[in-house]
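The data below hold one chain only, encoded as structure tokens and taken in the form predicted alone.
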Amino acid sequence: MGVEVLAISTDSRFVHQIWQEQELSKMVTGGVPFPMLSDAGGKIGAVYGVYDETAGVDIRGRFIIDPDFVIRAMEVLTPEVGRSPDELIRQIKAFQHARNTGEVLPSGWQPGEATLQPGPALVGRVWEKWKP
């Protein structure tokens, strides 16, 4: 998909290694296939607004950042609720499509489905163009 994936947490690289060997490799063949980086002290998490200073940890968050380094989407979840890889992939495809075409996409859009052309003619007429 032409994207770069990074995992970042306040855990040390040693904890990441153990987690990869003892846990992740049992859920994903070969373990997680992308870098896991250590954010000791939470400096990166603080920049993205997910560092919990009291607990000393980064809260679970995911960010879609475009090639111009603009955050296009973010999701922050506490540990008791898991994330959806399918929704993440759908959003990446949607952002890539919108960037490449200039079109706008309705909620839940999937590749091949109807899109909209932004502009004054669309104002107040979305309901005519998009039929869920």
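Definition used throughout: the rigid core is the maximal C-alpha set that superposes within 1.5 Å between two forms. Numbering follows the first chain given and starts at 1. Keep in mind it's a predicted model, so treat the numbers as computed, not measured. First, how it differs from the form predicted together with its partner chain.
- Superposition on the rigid core between these two forms places the CA atom of residue 122 2 Å or more away from its counterpart.
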Given for the second form:
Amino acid sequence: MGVEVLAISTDSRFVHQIWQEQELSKMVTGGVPFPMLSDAGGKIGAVYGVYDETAGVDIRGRFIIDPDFVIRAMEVLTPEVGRSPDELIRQIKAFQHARNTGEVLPSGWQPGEATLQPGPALVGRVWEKWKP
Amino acid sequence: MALQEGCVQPARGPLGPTPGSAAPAAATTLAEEAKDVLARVGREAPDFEANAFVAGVGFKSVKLSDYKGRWIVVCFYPGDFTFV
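Having seen the form predicted alone, the form predicted together with its partner chain:
What follows is the entire complex, opening with the chain shown before.
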């Protein structure tokens, strides 16, 4: 898919290193391959709407950014529930498909399923092409 | 960018617009202190720069716009050594 991943928390880069060495490398062979950024002070999180000033941390939020540097999708959760990598990958593939083809992708679309070509010919006829 | 291994190195952001992508990184100015949320779908991503740990590389400064032209996923999370 050709995607760059950046992970950010308010931990220092020193803590990132130790977490990688002590724990992540035992979950993932070789550790996680992407940069782990330090948002000490929460300035970046504040701009992205994920900084919790009371707790002093960035809550879970993920943003898909396209090659034109435009944010395509965002998902923000309170801390007790983790994310779904499958849904993230589905959204990236859908946005890549839309960008490459001009087609649009209906609800629940998975790679390989029917797509829609927006235009006058489709108005009122989505039912012919797509049935949930 | 070489990093001085000091203890206090705040992340920088949002970064102001860089006129022309060829402008040197040093010309990037810190945008006015903004508490407002700037991230919106369909809009340009707010740029930022932060210290990072990269496996196999060590400590380096990472700027979001260094990845311009590629698909990027930015993941915020509450903290290292937490449970979820």
